[in-house]
Each structure stands twice: as structure tokens, then as C-alpha cells.
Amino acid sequence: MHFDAVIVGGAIMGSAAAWFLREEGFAGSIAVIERDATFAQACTTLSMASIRQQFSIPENIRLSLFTLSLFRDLKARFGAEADIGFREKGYLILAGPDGRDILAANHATQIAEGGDIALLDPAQLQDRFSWLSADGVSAGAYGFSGEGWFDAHAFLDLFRKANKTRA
């Protein structure tokens, strides 16, 4: 067999790579090889299937924002029935006294990259999250939008089905 591109690993990264190759105009033949056809042991289906922008380096934030735009454009890209059960409920990351400066530096990076993240002091945390004890907490970062969880297997299925129809 001969293929112009061979992608090893057919879970979300491999399936998405094949899909984006076609999306960007690649006209050659593509083979996606996966040893676990059930995906029972794939990182995609074993993951917590979440998305956030609360990272310390710009590249990770940009990757998340790119994926978020894909989530928000699913129906246009994959059809009216496309649904990954995305629940945009945010992430809350807390810091003790020794972690406050790191959290603040990360927050500045996140804001500079377009993340919708708030840096909250203990009083603001108590007001927003009444169930939270702020004892020993110096700050918290909370993602107002673009953060949450989704059905990773449904996301993988979208790419796999789309790849089969484009083959």
C-alpha cells in the first residue's frame, strides 16, 4: 500500500490532523493507523475531557482558544447534529500564600492572550463561591467563559465520521 501521508494514532490528535489536512486543501491519500480500534485505551477517551485557558505559556493558551473556536463552530463544520455536550462552567484554580505571585503572573499571560479569566482575592472568592472556605487561600483564578468539559468520545466520532466521508 502507498499513502501520501500516514498518521500513527487515530484518536483525537490523529483524527483531527487528518481532518485538518483535508480542510487545508491536502489532496493526497491519507492513512490513519490506530492499534486500538475500540479506543478503550486511547488518551482521548480516558481523559477528563476538559478545556481551559489557565496555562502559564502563551502557546498552550492559543491552542485552547483555537479549540474553543472549533467547539463553537461545530455545527457549521460538522453538520446540524454535531454535539459534544460542551458545558462551559469554568475552572477555579486556587493559590496559597506561596502561589499567589505565580497565579498573578499566569493571569497576566492569560489576559494578554485573550483568556476570559478573573483573578480574585479571598473576599471575592467567598462572595462568588459561598461554599468555599478561603482559609489559607491568597487568590483564585476563575475562567468566566471558554472553560469547561465535553464528551471526548463524541468529539472523536465527529472527526472520524467526517474523515470517512472525505476519503
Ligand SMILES: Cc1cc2nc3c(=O)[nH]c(=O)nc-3n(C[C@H](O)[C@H](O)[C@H](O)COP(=O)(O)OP(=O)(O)OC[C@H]3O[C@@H](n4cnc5c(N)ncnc54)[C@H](O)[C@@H]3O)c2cc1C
Second form
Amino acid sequence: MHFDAVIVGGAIMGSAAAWFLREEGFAGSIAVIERDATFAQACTTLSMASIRQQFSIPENIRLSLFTLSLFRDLKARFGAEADIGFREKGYLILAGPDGRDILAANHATQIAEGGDIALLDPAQLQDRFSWLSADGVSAGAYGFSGEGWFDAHAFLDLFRKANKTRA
Ligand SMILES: Cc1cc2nc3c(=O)[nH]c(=O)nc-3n(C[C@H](O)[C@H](O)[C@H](O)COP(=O)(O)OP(=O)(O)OC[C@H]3O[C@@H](n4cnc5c(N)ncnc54)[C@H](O)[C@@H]3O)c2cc1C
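Moving on from the form predicted alone, please list the structure of the form predicted in complex with this ligand.
Starting with the chain above, the whole complex follows.
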């Protein structure tokens, strides 16, 4: 057998790579080789399946925003039925007494990259999250949008189905 592109591993990285190859105009044949189609042991399906922009380096934030744009564009890209159950509930990252400067520096990077993240002081945290004890907390960063969790099986399935119809 001959294929122009062979991708070993058909979970999210392999299946998305095959999909993007086509999306970017690759016209050759593509084979995705997967040893376990149940994905029972794959990181993709065992992961927390969450997305955030609260990282410390621009590259990670850009990767996340790229994926977020795909989430927002899901129906246009994969059809009207496409749904990965994205629940847009922000991450809340807290800093202890010595962590405020690091959290603030990370926050500045996230904002500069377009993240919708707020830096909150203990009083604002207490106000917004009544269940939270702010004792020993110097600041918190919260994602107002673009962060949350989704159904990893459904996301993977979108790529796999699309790849089969485009094969
Ligand atoms: C506990 C945990 C929580 C995580 N939480 C998150 C999160 O919340 N958000 C996030 O973005 N990321 C998270 N991650 C990271 C994320 O899950 C991985 O970055 C991502 O799933 C990697 O995808 P992958 O396709 O490279 O690997 P995998 O999902 O592990 O897939 C690899 C595939 O390759 C196949 N394979 C391997 N060798 C061969 C072979 N020789 N022949 C054929 N097939 C083969 C395997 O069967 C498997 O299906 C988490 C990871 C872990 C472990």
C-alpha cells in the first residue's frame, strides 16, 4: 500500500493533523493508523478536556486561542449538528502571599495576547465567589470567557468523521 502521508496515532493530534492537512489544501492520500479505535488509553479521552488561556508564555496562549476560534466556528467547519458540549466556565487561579507578582506578570502576558482574564484582589474574589475563603490569598485570575471544558470524545469524533468523508 502507498500513501502520501502516514500519521501514526489517530487521537486528537493525529486526527486533527489529517484534517488540517486537507483543510490547507493537501491533495495527496492520507492514512491515519490507530492501534486502538476505542481510545480507552489515549490522553485525549482520559484528559480533563478543558481549555484555558491562563498560561505564562505567549505561544501557549496563542495555541489555546487558535483552538478557541475553532470551537467558536465548529458548526461552520463541521456542520450544523456539531456540538462538543463546550461549557464556558472560567479557570480561577489563586496566588498565595508570595505569588501575586507572578500572577500579575502572567496576567499582563495573557491580556496582551487577547485573553479575557481579570486580575482580582481578595475583596473582589470574595465578592464574586462567596464560597471562597480568601485567607492567605493575595490575588486571583479568572477567565471571563474562552475557558472551560468540553467533551473530548465528541471533539475527536468530529475530526474522525470529517476525515472519513474527505478521504
Ligand atoms: C491526566 C491528563 C489531563 C489532561 N488534561 C488536559 C486538558 O484539560 N486540556 C488539554 O488541552 N490537554 C490536557 N491534557 C493533555 C492532552 O490530553 C494531550 O496533549 C493530548 O490528548 C495529546 O493528544 P495525542 O493525540 O498526541 O495523544 P493521545 O491522545 O495519547 O493519542 C495517541 C494515540 O496514538 C496511538 N498510538 C500510539 N502508538 C501507536 C502505534 N505504534 N501505532 C498505532 N497507534 C499508536 C494510541 O493508541 C493513541 O490513540 C491532559 C493530559 C493528561 C494525561
